[in-house]
Amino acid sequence: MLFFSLFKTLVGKEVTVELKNDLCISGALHSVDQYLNIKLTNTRVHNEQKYPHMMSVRNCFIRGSVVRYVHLPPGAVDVEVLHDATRREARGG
């Protein structure tokens, strides 16, 4: 639930997501749910050269179980209270 928490005060900011078949799309994070399924706005594909037809895509929603990294935008997330939140995690409770 901790990344989960953390991808829900990131909704409106600027991600790139990175797909394991090497797809990166970049837009705005509308939503995320407990799966960690992303639906993203105003999308563009970085190589679009390799990816013509995702041109004309606008808005996607991208299952959780694709994902291989998410990029974050600097500065997004505070660092102590992410480290805070992961040693409570960790202790159980």
Contents of the next structure:
Amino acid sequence: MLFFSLFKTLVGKEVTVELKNDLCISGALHSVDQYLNIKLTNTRVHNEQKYPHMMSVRNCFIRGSVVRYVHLPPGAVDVEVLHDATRREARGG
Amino acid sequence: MDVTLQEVPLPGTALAEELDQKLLIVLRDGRKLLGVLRSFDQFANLVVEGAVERIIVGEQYGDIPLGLQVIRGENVVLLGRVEDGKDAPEGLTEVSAQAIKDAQNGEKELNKLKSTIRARMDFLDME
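Having gone through the form predicted on its own, I am curious about the other one (the form predicted in complex with the partner chain); can you provide its structure?
Now the complete complex, all chains and molecules, led by this one.
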């Protein structure tokens, strides 16, 4: 649940999701669920000329299994807190 | 960062907001479907009514009618809400289903030809 919790703290922030098919989508993180499916609002696709079908899409749901990277804004994650949370989770809560 | 139970929505309900909306669905093989979402489950298995496959070749696009489709979730890449009346890609012209199929086959042939040429020239070690 750690990464689910982490992503929940990032809701509302501007992120870029890179998919396994190399498509890059930037947008505001709207919601995340336990499969790490991601919903973005106000999306923009990088290299839009290559993906003309995405031009009319402004909100999207991305299936967690197709995500390669999520680029986060600098300073969005407090690494100290994450570190502690990781140890706590490793000890079993 | 602890999560209380009330905050957690039921698993796999994220798509409830998209029900009965016209969506663009991108599949893992690169195909693009448009249709109205009628049902889904936690795997993102989907039922799409009035589905069409949209093929884009160069400056042209065309829709192939498919009707009611069930899509297995593992093939789904993303779902995008399509704004009403704005589903046509800007700057592209619509052509018939047959014309776009022909154009797609033409493009496939061209790519095949290109790759065989490249394969034959391989010994030249070109960059």
